[in-house]
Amino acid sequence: MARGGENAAAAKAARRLAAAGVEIVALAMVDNAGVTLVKCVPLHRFEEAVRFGIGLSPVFSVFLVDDSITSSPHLGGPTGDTRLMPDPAAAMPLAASPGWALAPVDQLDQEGAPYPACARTFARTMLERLASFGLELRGAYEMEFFLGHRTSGAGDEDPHPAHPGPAYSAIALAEVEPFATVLIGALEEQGTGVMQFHPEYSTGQLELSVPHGTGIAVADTNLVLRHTVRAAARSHGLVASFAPVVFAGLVGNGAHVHLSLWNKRGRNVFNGGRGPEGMTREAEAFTAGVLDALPALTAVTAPSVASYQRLQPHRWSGPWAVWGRENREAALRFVTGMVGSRPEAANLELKSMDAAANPYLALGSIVAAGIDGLEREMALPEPVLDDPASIPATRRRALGIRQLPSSLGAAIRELERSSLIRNAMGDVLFDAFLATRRGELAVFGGMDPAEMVRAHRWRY
């Protein structure tokens, strides 16, 4: 954007935020450990921040989830600076946090060039490449989270869940109804919106779906959603955790992404074609590219040591590198939608993801894999419509059915071999991300499951 247009957009956003009662703006980014970081400015400094940014050390690109620091071939140490450049159009007043707004940022260097380890820039670049195929991505993250009371004693004590079940029940809803009222009201008021909310399967677990956004807004909304959940919880003396697993041995929290592709004629290419389940050739090729890259993608979408306590068979977490219509054990679940709604509703769900994932890195990597499928004109294998774990191992091998990596170490090895993801991210971002994965494996890999869960429970 030219400087004059940038200044006008900042001024317009500042007026919009002021009219909503905003006094302070949190400038937000997500690091390679999946933690959302913020720097805050009073509203009267927002326009200046849009023009010149707010400083942040490059070392945050190699922070681990426990706030320890590793290094990569390109990053590490106390020198250098990046500028957090808020996107004025994406700044969102937070209804559950009166007086506050959240603005996602891009990172630049001090010369005004894109910082090569900026996750948001990476995602937007991949979306721009997708646009060169005449396709626009629409989608949303579907979030599961734990709600409960954090104990006041030692940090390793288990929290008290806000509901004990039964799963999906009206009984559980009654326990969390006051929180739900505040949360849904806030999301509707601020324009995020709500598709559905319900108690989930695990103890204290809830799920929230929001309307689909377009392009980079898919990831931006994820930041707003998490902050709104935490603020609504705080108003009732509760805390929320988006950690992959909150209690060792129980079902964990997913962060599934639903996406569809729309062409320049305004048509959803996941419907109305002659390919599998009504996909067009473009939709099939994109899906096949994602499927082919899934083993390496797993290090991006399930990047925590704790992720692999969740990503197991029989937990509907999508641990199998297969696709299938409405198959919730498949990493790629194809959703046609109800008859009559399919031109708008048909979409692809990637289930093998949790909220330890940086939503920008995950989105960008998925799109990069889909573009690879488009470029290579890939075709899908036969769908898998049964639980792969119920198929005898010899039959699975004959069908080419693979389980996704079952540990972070195995996922790292797949990622290390992926020229696709390295080339898409670029060496600086890829090596920084890989360094954080290796660093967290070294810190947490030897812990017993309960200790590992406690170490991650309140980091997401």
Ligand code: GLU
Second form
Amino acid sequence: MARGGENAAAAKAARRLAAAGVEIVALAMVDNAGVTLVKCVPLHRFEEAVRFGIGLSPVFSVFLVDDSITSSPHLGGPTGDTRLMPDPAAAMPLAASPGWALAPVDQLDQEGAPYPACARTFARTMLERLASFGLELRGAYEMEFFLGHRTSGAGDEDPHPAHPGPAYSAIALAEVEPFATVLIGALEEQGTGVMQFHPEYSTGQLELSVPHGTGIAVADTNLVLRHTVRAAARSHGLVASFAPVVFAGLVGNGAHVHLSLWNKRGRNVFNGGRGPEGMTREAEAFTAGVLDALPALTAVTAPSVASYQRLQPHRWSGPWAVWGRENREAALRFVTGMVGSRPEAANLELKSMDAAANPYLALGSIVAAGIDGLEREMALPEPVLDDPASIPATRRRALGIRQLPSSLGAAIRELERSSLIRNAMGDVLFDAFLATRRGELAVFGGMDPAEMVRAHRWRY
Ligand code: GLU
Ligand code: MG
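The block above covers the form predicted alone; next, return the form predicted together with glutamic acid.
Starting with the chain above, the whole complex follows.
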């Protein structure tokens, strides 16, 4: 955007935020460990921040989830600066945090050029590439989280869940209703919106779906949603955890991404075609590209050592590198929606993802894989409609059904081999991300499951 346009957009956003009662803006980005970092400015400094940014060391690109620091061939050490440039149009007042707004940022260098390890810039670049195929992505992250009371002391004790189940029950809802009132009210008031909310399967677990957004807003909303959940929890003396697993041995928290692609004629290409389950050729090729890249994508979508306590069979976490209509064990579940609603509703759900993932890196990498499918005009194999775990191993092999990597180490090996993701991210971002994954494997890899869960429980 030309400087004049940028200033006008900043002034317009500042007026909009002021009208909503905002006094302070949290500039937010997600690091390569999946942790959302913030720097806050009073509203009267917001326009200046849009023009010149707020400083942040490049070293945060190689931060690990425990706040220790690694290095990559390009990054590490005390020198240098990046500028956090808030996106004025994306700044969102936070109704559960009176006086506050959250503004997602792009990172630039001090000369005004894109910082090569900026995850949001990466995702936007991939979405722009997708646009060159005449396709616009719409979607949303569907977030599961634990809600409960954090016990006092060192914080190592198990938290008390806010509901005891039964799964999906009105009994569980009754326990969390005042929290849900604040949460849903705030999301509706601030314009994020709510599709649905329910008590989930695991102890203290809840799930929230929000209306589908367009392009980079899919990832921006993920940050807003999490912060709103935390604020609503705090207002009732509760805490939320988006960690992949909150109790060792129990079902974990997913952060499934739902996406559809819309062509220039305003049609959802996941419906109305002659391909499998009504997909068009474009939707099929995109899906086939994602399917093909799933093993390499796993380090991005399930990036924590703890992710692999969740990504197991019989947890509906999508641990199998297959696709199938409404198959909840498949990493790619194809959702057609009900007859009559399909032109709007048909979408692809990637289930092999949890909230340790950086939502920008995940979105960008999934789109990069889909573009690869489009470029190679790939076709889908037969769908898998059974539970892969129930198919005898020899037959599974004959059918080409593979399980996704079942540990961070195995996922890293798949990522290292992926020229697709390296080329899409560029060396600086790819090597920094890889360094953080290797770093976390070294720090946490030797822990027993319960210790590993405790080390991550309050980090996401
Ligand atoms: N909790 C499951 C997961 O870890 C997902 C359950 C569902 O299908 O919503 O992804
Ligand atoms: Mg769920």
